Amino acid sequence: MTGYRLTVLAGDGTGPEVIAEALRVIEVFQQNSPISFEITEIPCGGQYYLETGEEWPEGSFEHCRDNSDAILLGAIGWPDARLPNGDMAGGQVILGLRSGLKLYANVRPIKLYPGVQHKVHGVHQQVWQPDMVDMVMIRENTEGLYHSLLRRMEQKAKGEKDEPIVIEEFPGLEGEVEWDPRPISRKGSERVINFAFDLARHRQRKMGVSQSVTCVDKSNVTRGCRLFRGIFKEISEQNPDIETDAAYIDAFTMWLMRDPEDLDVVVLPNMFGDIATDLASVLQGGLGMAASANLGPKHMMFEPVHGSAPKYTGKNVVNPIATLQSVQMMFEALAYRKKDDDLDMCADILQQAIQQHFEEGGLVTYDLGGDASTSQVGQAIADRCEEMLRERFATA
């Protein structure tokens, strides 16, 4: 039996509700397959801050860094939970882990399952087939506009005073001005763009279909994006077997809605990636279907994209599929890194269970037009996984 150390951060709002379904499914795999997890649950987030004055218990970051093969995060963010400097309470958890663990690649699959209607309505929708929406967007995860917040967190962690970068004036602007630097580095760009090409090659092998990599930026205006686009061109020349394309972010948003079938792997700087991936989620049925992975050289964290959804907290109505799909990504990433065939098989089974659930008209939550609860959908996926695992090992 292969065991892995899993740290679970349920977080705020509906985070604990969707994490409960993730743990339900993980337990099914532990009971019916050779894999096992040593699970540590750590409280964190804005609600925890309001109760304790801390964003998470002391030593939590070190535990995630030193005693975790993977991290599963529910959601962070709660109304009125703000630090004295105005920053969101809980940001040290999610952004601090991304920065501190060098989780530079935010991986967001955009896949439309048969039986799920996406949110783009009209004639064009009627002629789309589900397999025409199957791409992966790679967002740089540690630089860009979020770097200012990361820097403030690092200063806080070291006990240093928040000292913003000062500039004397902004010609043409009057009155109060706030601003954030947007640093984009060669090293940060190279590693995430190389990751995108490696992923495209991996998808080619697994799917048996050629893949392209598209660079999205605003290099006609901003210097950071000019660097990002220039490095993309350099790396493209080193990978002549992979087809490439490039677009400015404003034109890309139109491509995304109009011709998603033309996109395979997309790589973007941080803020553009944050916005474009949420937009892309409408092609897969909404944020309740949107999973993500945060990957670095040594660590990995997985989370649904939908956030804490405070107005739905405690109602047991939010869609758990994004979280279950994040668990599937965790299985797959751990299997790849650890060369674990059993875990890779479990990743395939969970993927099949989710797809078959929709193909066969399984229960869905309100966001997909149904009235099932969070726990009903989670239980249905867990039951399907258990049945598939028993069949698999009965014939082994």
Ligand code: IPM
Given for the second form:
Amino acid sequence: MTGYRLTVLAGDGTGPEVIAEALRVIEVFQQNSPISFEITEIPCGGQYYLETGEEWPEGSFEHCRDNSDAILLGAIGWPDARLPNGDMAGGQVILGLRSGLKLYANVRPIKLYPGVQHKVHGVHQQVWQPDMVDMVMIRENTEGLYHSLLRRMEQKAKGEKDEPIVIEEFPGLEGEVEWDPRPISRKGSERVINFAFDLARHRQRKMGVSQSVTCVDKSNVTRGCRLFRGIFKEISEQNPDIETDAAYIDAFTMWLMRDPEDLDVVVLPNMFGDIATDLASVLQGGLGMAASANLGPKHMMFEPVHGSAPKYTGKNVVNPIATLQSVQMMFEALAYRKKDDDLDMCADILQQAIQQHFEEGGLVTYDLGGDASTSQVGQAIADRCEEMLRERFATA
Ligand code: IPM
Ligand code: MN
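Could you please show the structure of the form predicted together with the named molecule, as a counterpart to the form predicted alone just displayed?
Complete assembly follows, chain above in first position.
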């Protein structure tokens, strides 16, 4: 068979370190199963910008758009790496791809594995039981508060001047004012909310447990959220078999920490989703455990939620599990889209390897209370996968 075209963007800071572990694990699957990938690595990000004056080589976006079945991203963002207009250098890579490839659903699972201790108030402990934490947050990924930065990027790409949207005045405000419009559209809301309901149904089938969808917004105050909530209500009525709930973002954050077992699928506008998923990662052992998929009608991109973690860069200490779990999501999503049973089996194997690693008290990095290195954890998962793959494909 021909390989899937995989574009790898390691990016900034600890991005390359966690991506190295992803490539190690992918290689084990290529060596021991029928699946294969044609891998293209593209340098990019804020550090690349400081070295070259470009966020990534010319033609990179087109490569991601036209020659990739999937994209794997490490991390983007480096202190002081700023474009002349003050925006973050590397934004074109992460935010440009999310918007330019219409990756409107940012899927962020929050699942606590048995054996994982989470850090609360400075100590590693187990506050939540694993069966209490198993939800997926769907963050709208292309509009809202991110829109004005995306608009500036588009203006720059077209060689236009960065022209602010004209507004007459901000009554009651004095002196210097900067502002970001937060447009939320019907079309953008419909597609992401429909995605959330489809996912709830998919999980219902897979897990055999009923799944609710919760809408999180601030519709008591903002108009964009009022539209979002209204569309959520319309779509709820079209899906009477799915239980629904809704909350304002402020109360939701309390509810999330207090009763995580109430939540299954949660859908949120862009910036609320950005914030709520970092908070929710505490429930699953921290950002080192938080994986994500950016999905659109034609394209898909996978990345750990944690970002570049500058202060840990080059130390080989960060947790590679968020990235390996993102690879697992990539196997699963590609298998689903391409109807590839072998790849689906590989997704199951990687899932089991990660889960068993924690259940059996495998090596963990500092964030989970251990002292193992990034590469030791990556190697341990790779070894487990290899063993399971040998068993599964031995006679094939
Ligand atoms: C994330 C990150 C990004 C975002 C940054 C790096 C632009 O925080 O993926 O959650 O704000 O979406
Ligand atoms: Mn974030």
